[in-house]
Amino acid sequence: MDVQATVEECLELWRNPYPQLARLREEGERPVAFFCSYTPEEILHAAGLTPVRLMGAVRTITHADAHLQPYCCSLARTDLDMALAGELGFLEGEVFVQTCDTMMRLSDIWRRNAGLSFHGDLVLPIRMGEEISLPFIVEEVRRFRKQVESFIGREIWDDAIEESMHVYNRNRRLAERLYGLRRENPGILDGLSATACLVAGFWMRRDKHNELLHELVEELGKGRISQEERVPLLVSGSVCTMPDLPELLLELGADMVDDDLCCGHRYFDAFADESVSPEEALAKRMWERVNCPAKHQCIEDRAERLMRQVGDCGAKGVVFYLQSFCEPHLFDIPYLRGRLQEELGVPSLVLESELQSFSRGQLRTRLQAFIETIRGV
């Protein structure tokens, strides 16, 4: 495996994947969208549908704003305007999770305006992880089950989704693998690379996506690749929709050794437990996973994960990167900075960004002063 070769690929994937997503219709998948990593992805694997992920672009509103106000997030917004523009026409539908007050409110928006076949909600609960949740969350995955069975004319037998199930762990466990490899060998990938690889799996079948990450743990288990000493830093926030981010920061000689993204870490904790009925498993995984910052969970817990986080990785910054009027986000950024300057001396920056207007100056500038800072230049 040429892993330069394979990186270019996953990066061009990034930049762009709405081209990839067209292609796999006209290659015979059937893709649905969906835009949180609750979404229990097995159920529509399972389906025979193929779930892709949407986050954004950049480009100006035409369309959109008769729909939701200026200040709702950039991702939403332009998601939304590509649907009313005609855009996503490959798609078969969509997969609406209950999480901010915007993605909520999009939901019924996208359902009366988007005009595609399929359209889905899973309703979670705002406290997750706590014994009394549990068993709505389970009520909800059979609910949204239901909702598959009805689009496709079908029932999906519980070893339809046992063997998805197992997809998608072997998924988890080859991510987990090449952040692993990451910690144990610093250098022999940098965090542009890793997380395109991991976020090329969004716009592709999850079965081809564990070839890639197969193949490409095996060769970089091979040996270690030197690379010039750079600042380690953690990137915390919702997702990257372009690569600019671990792009500058290799560009101003720093690197993002690990991440607490709902497109990268986040994506991918815990694991479905196959030793027990589909629902519960599925179930069972949301409410044990570390929780987005739109449920409500002991705000203590986040920021302990955190921090073993960027003990494990070494990290000697925090850049916590969020989209514009991300108010979850945002509402926890105070405490959990004070918590990493006082209790290990690291310190942060806060970034946001807006897809509508997105500027790579301006966000090379600040990372640039920040990097400075942490050298002691």
The other form holds:
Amino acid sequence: MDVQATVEECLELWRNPYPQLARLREEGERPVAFFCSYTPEEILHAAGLTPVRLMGAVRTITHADAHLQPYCCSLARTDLDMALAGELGFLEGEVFVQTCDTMMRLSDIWRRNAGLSFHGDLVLPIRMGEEISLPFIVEEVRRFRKQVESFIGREIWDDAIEESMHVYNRNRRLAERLYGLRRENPGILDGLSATACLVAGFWMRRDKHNELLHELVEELGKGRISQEERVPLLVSGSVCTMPDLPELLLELGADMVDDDLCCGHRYFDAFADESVSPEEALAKRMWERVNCPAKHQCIEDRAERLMRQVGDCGAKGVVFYLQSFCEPHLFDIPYLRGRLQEELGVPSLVLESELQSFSRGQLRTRLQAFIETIRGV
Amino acid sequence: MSSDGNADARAADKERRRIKSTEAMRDLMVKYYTEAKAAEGTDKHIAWITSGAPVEPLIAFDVIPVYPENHGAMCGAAHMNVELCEAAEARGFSRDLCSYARGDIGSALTKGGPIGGLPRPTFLIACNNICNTVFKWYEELSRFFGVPLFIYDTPFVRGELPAHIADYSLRQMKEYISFLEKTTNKEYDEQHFVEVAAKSLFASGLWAEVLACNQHRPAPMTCFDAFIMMAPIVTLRGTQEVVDFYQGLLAEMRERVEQGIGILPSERYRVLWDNIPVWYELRNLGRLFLELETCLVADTYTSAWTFEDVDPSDPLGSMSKIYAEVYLNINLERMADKIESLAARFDVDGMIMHSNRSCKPYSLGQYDLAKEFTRRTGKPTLVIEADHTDSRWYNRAEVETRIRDFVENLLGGGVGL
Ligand code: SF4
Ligand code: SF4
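Following the display of the form predicted on its own, present the structure of the form predicted in complex with the partner chain.
Whole complex next, starting from this chain.
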């Protein structure tokens, strides 16, 4: 495998996945959009649908303002805008998961104004990881399975879901291997390339993505690609709609050596137990996986986890990359920054992204100043 | 008649129309805050609690409930919330977070506000049936005060309440009771709980009747009055004092209805209000509506504390259902049903929606609700932009012009959108 060529393809996909999604449809696949990493993709996959993730787009809002106030995150606004503008016609449906208040309302707004043939809702508790909520999630997954079944007009067999769980578990293992390799051999693959190869999986069938990751991991295992010294940083936040942030880090002599992103490290955490019923397995996985900030912190304190990650990957600084107006993330910032600084002496920077007024220049200036301070230390 | 005589007549008329129970309410609230403040540092338990959370268990366990949201409204009305927000912002809390949360964190940090801050909690109760902001906010409080937090988790309800949500809620209600047994070192007394629950429901029934008096023309109060009068039902339902207070208020309202005493000297238009009040603007907006002879006769906010469908033989079960299905925890279609029914019951000419930058669950979806409202009722709507307690986001001139325009051109003509 030509690592460079694969990375280039994935990067192109990351910059604009939409033409590829339209192609998927032409090739006979049935793409269904999802937004949140708590989506039980395995059920969609087992139903013969292809779950694809929408992570917003850099664009001027023309339609969504009639339905959403400007004080909500640009993921919600730009995704809805694309849907209302009729640019997502290649999709067969969409799945909403209850995470934040914005998503909860967006589901209704989307269904009423831009709904496609299938509209799925998965309601989740905020108390993850506590005995009391598990039976509720199992039932909710069962209900979701029924929604999908009624859409495709037939049952989804247990063994089909088991096969899909196997595919997704393999994907998680490969992703973990990729991150492991990078940790063990710093410089073997930069954060931009690694993340590109990971997020590319949102826009193709998981089976295909497994092949890609498998070859990548094999190739990387063969030898160390030496690279110049870079300032190691960890990036924490929700999703990176565009590759600009890790790209700029490279340009400025730094690298994202690990992340706490919903399109990165948090996406592939925890496995589905292939020895119990599909509903239980899928419910249990989301229940015990690393918590998203939109969930109550009962599993583990986010600061503890972040500090451990920083220690493991040797990051010299943390960049928080958030969507403007994103309450779950914004609330945690003072606490996380405080502990990083007080206990580890690790400085951090908060950057907010608004896709409808995205400015690469501004991002660059702020990153540059931050990296220079770290270098000075 | 001399101009003095005119002034006298005006003053007499004003006095006739003034709601007399206001004093009783003020006394009740002052007593409540004084007692709560005095309890700080004693062995009495104080719990900070969100406005949508079940408070009855606290009352039954003799815990003093303290409501940061009510305090936030008070700070907002006293024009003191901005400086509290700024204190939180200086600590790194974004200006885009709910201003109740920011103000409260700021007040915890600085002891600022009209009453010198709230008494320190011994534990915290948060219920996300009003928003998901509250549990993040209370997580922060829990770290700040180093006290335990109980989360009563209410998943979003679309359509009918599904059995697995009802079941999850009931299990948590029981867990809540055990949590209280542990933290207060007292045993659960079902008999006593049923009494408290019965009082709470009785008071909420009285409150519903008070609000219903506004179905009459002229309306005996505006929802600006209701915003103030609802403080006891939010903070102290379940106690006898609250029952007494609402009995008094109801009697006064009925008398006004009988004697035809309206809150406005003249009521030309009747309007439905949506969302939390703009607390720092109550006075100015009140004046404007008076001048426009427009009465805000009902709203979606104060009616959130009117409970229905209670089975006395199953207090925990019915309570858990009620708290799962509050106005902000249901889908847009169910919300549209509610505003449609309010519009019909209160015979309104239109609706004004406060698009509240602080509160996403209340505000996102309003544009769609506005359209749906007009489609169903044929009445016009206006959406104004503001923030419930952060006046830095408020443009008075613009909002007032828009309201004036709405009343004069749309309500007058009765033209739909
Ligand atoms: S970015 Fe934040 S506000 Fe936007 S959908 Fe995600 S959690 Fe919600
Ligand atoms: S105003 Fe809205 S966001 Fe703020 S605490 Fe209340 S319900 Fe939550």
